[in-house]
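Below sits a lone chain in structure tokens, taken as the form predicted alone.
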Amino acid sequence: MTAEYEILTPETVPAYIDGKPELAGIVDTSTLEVAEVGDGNLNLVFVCRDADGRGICLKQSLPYVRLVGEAWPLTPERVIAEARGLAVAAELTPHLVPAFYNIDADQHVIAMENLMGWEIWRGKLNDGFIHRGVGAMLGEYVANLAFFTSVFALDQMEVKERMAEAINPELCRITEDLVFTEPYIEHDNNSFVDGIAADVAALRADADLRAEVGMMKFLFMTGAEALIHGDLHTGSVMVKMKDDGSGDARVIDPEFAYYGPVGFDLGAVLGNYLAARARAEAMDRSDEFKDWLAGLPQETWDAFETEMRRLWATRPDPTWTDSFLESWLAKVQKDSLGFGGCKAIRRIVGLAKVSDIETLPPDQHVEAAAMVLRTAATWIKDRNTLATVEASNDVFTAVVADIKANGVQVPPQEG
């Protein structure tokens, strides 16, 4: 049982910052400004700027769902995956996410850069703005966390007694739940519009798709290749523009970090650009935008697969071979789309959905739900028929097309 801990709030915030001598000299806290921006659904977060402008961010988690509130209890222990996921990343792509300062694993808070001037990737990625080359670094991060974390690089004592410590079993469990099991069967989690009944009763009438999903959930549960982010979407990543015009990137929020699939960060990123797109063709936004997004999953495998080769002369066991890294990145595309596929399809089904959706007219909500959930079920349907990422996006290209042409109708149920 978690002892009872102080919840901050804006007005406790400095004196608390004063009280840990890790934190000294960040900020000036005597004429620190606080305002807490959480808009997630699990904790409470407070970015800190000073005069100078000088700033901190603090996360604390609470002791229950923050979406729900106290009726879902939820252990705040959870903030000690969140620390040891971001200080892995810290060290291995500190390009690629928020300088780590500290844990405080007796009031559940982690302290860390205050990034200014960066904004979520969901929300511009709504508004139309195109930030090249984001989708790069994320390819980039998962392949530096798939090998430096796993027996590619470590010696399997070691993976193992990391695996132990990154055990993180109530978070899993959210994912398990509402991933994997609640979107395909009634449960009080569920909504969705009218609109696209047809299409959710069609999906838990698929005995073929409920089978995939169930070999999708079995290797979320088994499949423990490195340490993974765990909930890697375009709501976890911070974006800004650089200089020359480019985007720049950082992943934030690893709370569900885990030793895992490595497809599996991979694929909710899959599943978040498919909502962008979907969101994209249902407002008929600019060919230059849909082209760019539609370029965003080819451009995110191809820097992870680029990564992951370049480290991989690094290995130390001869076990690993060329041949075995062919397999095996084959093996984690498949695992890919897969993974897309069932992380997309919780975001329009289940609880917690996405503003790509969500924020959009009635008519156009209802034809980009059903763009996104006929992609993701032949994703996850067809995936080792498909094999790559480019063939994914073409499904999306024939799901537009006849929706675009006939409309919303009742799609055809199978199995």
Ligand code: SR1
Given for the second form:
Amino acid sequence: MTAEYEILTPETVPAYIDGKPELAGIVDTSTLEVAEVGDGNLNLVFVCRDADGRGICLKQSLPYVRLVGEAWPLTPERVIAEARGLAVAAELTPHLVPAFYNIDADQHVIAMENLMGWEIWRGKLNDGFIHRGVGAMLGEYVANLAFFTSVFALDQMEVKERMAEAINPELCRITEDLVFTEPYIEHDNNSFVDGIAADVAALRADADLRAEVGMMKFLFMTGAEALIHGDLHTGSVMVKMKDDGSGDARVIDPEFAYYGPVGFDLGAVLGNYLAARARAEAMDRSDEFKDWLAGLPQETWDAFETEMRRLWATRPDPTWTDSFLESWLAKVQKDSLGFGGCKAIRRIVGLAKVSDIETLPPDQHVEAAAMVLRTAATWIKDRNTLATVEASNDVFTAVVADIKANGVQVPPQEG
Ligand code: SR1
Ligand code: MG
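For comparison with the form predicted alone, produce the structure of the form predicted in complex with the ligand.
Entire complex below, previous chain first.
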């Protein structure tokens, strides 16, 4: 497939910036160093720095899925969804996202702050680094999007207009297929290590699980609660140490943003914490690190809930009572467990895996993958009785204890 627009290279980026009045003065292009650093599944990412240390980051959508190649065409218009998600978050939580500079709809390029000195959280988790407070920042981010883009804060006509503008069918379809359908059937996109074949077969044979995954997919496709990030995994978060020794966070990459269920973003976070925890258990990391990881789900949930309660006091419409908030929060917490399970399973069985698990040596890889699958399946099936993030942690603890005691072998399926 030939792109009908110019694909940038490190060499052409300075001239591109010079041609955009909106980007004038941000960097000195005559001294610019440019590197293409895109390590995600979809796009080109150019980080640029001039001789004075000033920076800019350009992200360009390719007309196909980078991970797979030109055989999988994908709308480059996704950059518009990313610009929308970034611009909205920049207004609501400017301290939690990179500064937004410009969207070029013709060449499918978004320009934003170059987060120099920041690193992708997944990599830091993989290496055993503790960034205290980052979990809470994600809860705060999700709560602000949830409140300020929904009927909780906006007039219903405004919400419907925003919902229509934010429709993102091609990106949603990726999630619908890769997260909710393909892992549970035979599909060319799937792959997994031999050691978990019995676990995968068990997932696929579990009619109750399949029904509940269907419920989560239905909610993803119909539950237009608020503008959500849509892909809030630990690779969509950049972190840095603050001077006081705590962590700081910036959320990036909202190209999957659309009006969807708030629990989907929280679930993405929980599912990725699960992968990080399984890695830490398989590697037998320090108790300090494992304990910090174990506290992340509650930290994120508590921050989300606290921020929602704070914002709730400002709601203009008396339809939304305090009692409604209690019910809605309980629903979102259960949704988060279900979506967290679905997001975790796809990273083990389906396309686009995570380095938390993939970079482990073979025995640890199998062990960690089984921890994720078994925990996640229980989260999905039992989310309504588990009901809380705290209870979901207990599931993981029990699964880890079982695997440590008995190995990963599962009894053969009956019939
Ligand atoms: C084909 S795109 C695969 C994955 O990359 C993105 O980060 C999303 O998670 C998507 O599912
Ligand atoms: Mg991404």
